[in-house]
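In C-alpha cells, one chain follows: the form predicted alone.
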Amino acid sequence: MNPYLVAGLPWYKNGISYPTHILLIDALIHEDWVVAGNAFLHLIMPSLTLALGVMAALVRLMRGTMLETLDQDFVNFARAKGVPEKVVINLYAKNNALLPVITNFGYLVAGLLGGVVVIEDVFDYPGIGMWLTDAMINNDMGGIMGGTLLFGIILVVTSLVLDIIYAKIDPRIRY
C-alpha cells in the first residue's frame, strides 16, 4: 500500500487500519472514499491474478463435460419430442454438466487459498497470505497455527456450501 496515501489518518496507525484490519473495509467505514477508491484499485491485479486460472480450469471443464452431457441418450430423446435446443440445453444438460464442476471447484479453492500466499508476497499486499508468511519466517507457531486452522475453515464451509449446492441441483442425491 501507498505510505503518503495513508497517513495521517486517525484509523490508520503502525501501518494497521482500524477497526477491522481490512484497509478498504475501514475506508468506506470511516467514509473515506479517496483511500477506499485506491484500497479497490489495488484489488483488482491480484484477484484478476487468482480468478483466472480458477477460471480457465472451469470453464475447460464445464465446456467438456457439456459436450459430453449432449451426447447423452436423454438429451437426445428430448430432441427427438422436438423440445427445442435452448431448453434442452438449459433444462436438461446443463445441471448434469454442472456436477463434475461444482465437485472440483471444492479442489480449486484449496489451490486458491495456497496462491492467495503467492499473490500476496508478489503484490506487496498486507493480507492473511502475506500475514502467514511472516508467521512462517519468523517462526511464530500461532500465527502458523491460526492461518492454518483459518484456511481449514474455510475449506470445509465452502465443502459443505457446494455439497449443498450439489444436493439443489441433483434431486437424486440426498445426505
The other form holds:
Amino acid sequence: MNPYLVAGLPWYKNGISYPTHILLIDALIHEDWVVAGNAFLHLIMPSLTLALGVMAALVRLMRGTMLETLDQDFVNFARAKGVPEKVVINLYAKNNALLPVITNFGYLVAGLLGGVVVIEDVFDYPGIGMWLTDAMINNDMGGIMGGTLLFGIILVVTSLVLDIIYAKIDPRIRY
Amino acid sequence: MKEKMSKKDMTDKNEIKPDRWRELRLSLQVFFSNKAAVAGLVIFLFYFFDALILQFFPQILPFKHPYSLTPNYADPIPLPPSWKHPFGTTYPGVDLLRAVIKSIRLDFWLSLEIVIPGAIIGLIIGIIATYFGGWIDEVLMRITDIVFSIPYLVLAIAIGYVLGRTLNSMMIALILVWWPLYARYARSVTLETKELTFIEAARASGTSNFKIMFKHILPNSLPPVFVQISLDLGTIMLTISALAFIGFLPAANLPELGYLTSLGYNYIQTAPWAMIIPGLFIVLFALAVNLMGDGFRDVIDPRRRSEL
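Having seen the form predicted alone, could you now give me the structure of the form predicted together with its partner chain?
Zooming out: every chain and molecule, the one shown earlier first.
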C-alpha cells in the first residue's frame, strides 16, 4: 500500500495500521501477543470496578425475584413430585426469575455508561468516557455532542438486544 | 339534642386519637427493631446537624472561612494524620477534618435541593398521566421512559456545556434526570387508588379533578415516595461527588467531597489518606441513607407490620 496515500487516515499511522483503535483488538489482529496481554492486564481493574457496582444491584434484584418465584405453586408442585432441588432451581425457577432482571438490565447499562466517565478518569484509561471528560473540561462542543450521541446509540442497541433475548427466554412474548 | 351531638363528637375523637397513637407507636417499633436502620439514622443525623450548624450558625465552630477551603501554600504536600491534623492534610495544605466538615454542608443541601424538586415533578407528572389516562398517559409515560434511560452523568455533562459549569446548572441537570422514578411510583399507586370508592364518591359529589388528584390521591402515594427520597439521597451524593471529581465545577476552593477527593488524587501512591478519607465520608453517607431507607420501607410494608 502506498504510505503517502493513506497517511492522513486514522487507521493507518506511522506505518502501523489501527483497524479498530481498540488496543486489545488491534494487537490481536496484528498477532502481537505481548501487547495484547499487557492491554488485557490494564483492562482488568477498571472493568472489575465497573462490574462490582452493577453486580450488587443485580444480586439484589435477582434475590427478590427468585424468592417470589420459589413461593409459587408450580415450584411447590415440582418439589412435591420429587424433582431434585438442583433441577427445580436451575430449570423451573431460574428462567422465570430472570425475566424482570432482564427488563431492568437496560437501565443498569445506562448506569454503567455513566460510571465509565468517572472510572476511565480514575484509571487514566483512554476511552470514550475520558474523551467526554476532556471535552467537558475544554468546552469542546463537538466532543460532547458526539460522546452523548455515541452513548445514546450504545443504549438503544443494548435495549434492542435485550428485547430479542427477552423474547427468546420467554416464549409467551411475541413482537 | 345539642348535648348528644357534643357527646358524639367526643366519642369520635376518643376513638380516633388512641388509634393514631397506636399506629405511630407500631411504626416506631418496626423501625427501631431494625438495628441497621437505627445505625443509619444516627449517622444521617450527624451529617444533618453538621450541615445545619454550618449553614445557620457557622460562628459556633472555629472556622475563619466556613464556606471555602483554606489552603496553606507554605506546606502544600499532604501530611499524615497527627494530633494537629487528625485526618491528615491534602494537596495545598488543606486540613482534612475541617475540609470534610465544611464539605458535608454543600453536599447535603445540594442533594436535598435535587431530590425534593425531582420528587415533586415526578409526582405531579405521574398523577396527571394516570388520572386522565388515554393519550396524555401514553405521551407522558413515554417521555418518562426516554428520560429514565439516559445516563445521567452524560446528560449532566451536556447540560453543563449549555448552561455553563456551575453549581446551579449541576442542580438543574440532575433535577431534569431525577424525576422519572417518582413518576413511576406515583403511577403505580394512582392506578390502584383511582378505582377505589372514595374517589368515585368525590367525583359524584362534584369535586374538581384538581382537588381529587392533589387532595385525595397524592397523600396515598406519599409513603413509597418518601422511602425512595431517603434512598436516593445517597445516590445523589455519589453523583454530585462524581461530577465534581471529574472537574464539572471549575471554581477552586469549593468545599465539596468529590472535589476534595480529586485534590488528593495525584498523591494516591504516597499519601493514600488524602483520597481515602473524603471518599469514606461519601460512602458512609450513601450507606447510612440506604440502611435508613430500608428501615422506612419496613415501616410502610404491611407484612412487616403484622409480624409485630
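Residue numbers count along the first chain shown, from 1. Note that this is a predicted model, so its numbers are computed, not measured. Here, rigid core means the biggest group of C-alpha atoms that superpose within 1.5 Å across both forms.
Colleague: Align both forms on the core first, then report whether residue 26 has a C-alpha shift of 2 Å or more between these two forms.
Modeller: Residue 26: C-alpha displaced by 2 Å or more between these two forms.
Colleague: Once you line up the core, how about residue 132: does its CA shift reach 2 Å between these two forms?
Modeller: Moves: no, less than 2 Å.
Colleague: For residue 71, state whether the C-alpha moves by 2 Å or more between these two forms after rigid core superposition.
Modeller: Residue 71 C-alpha, core-superposed: shift of less than 2 Å.
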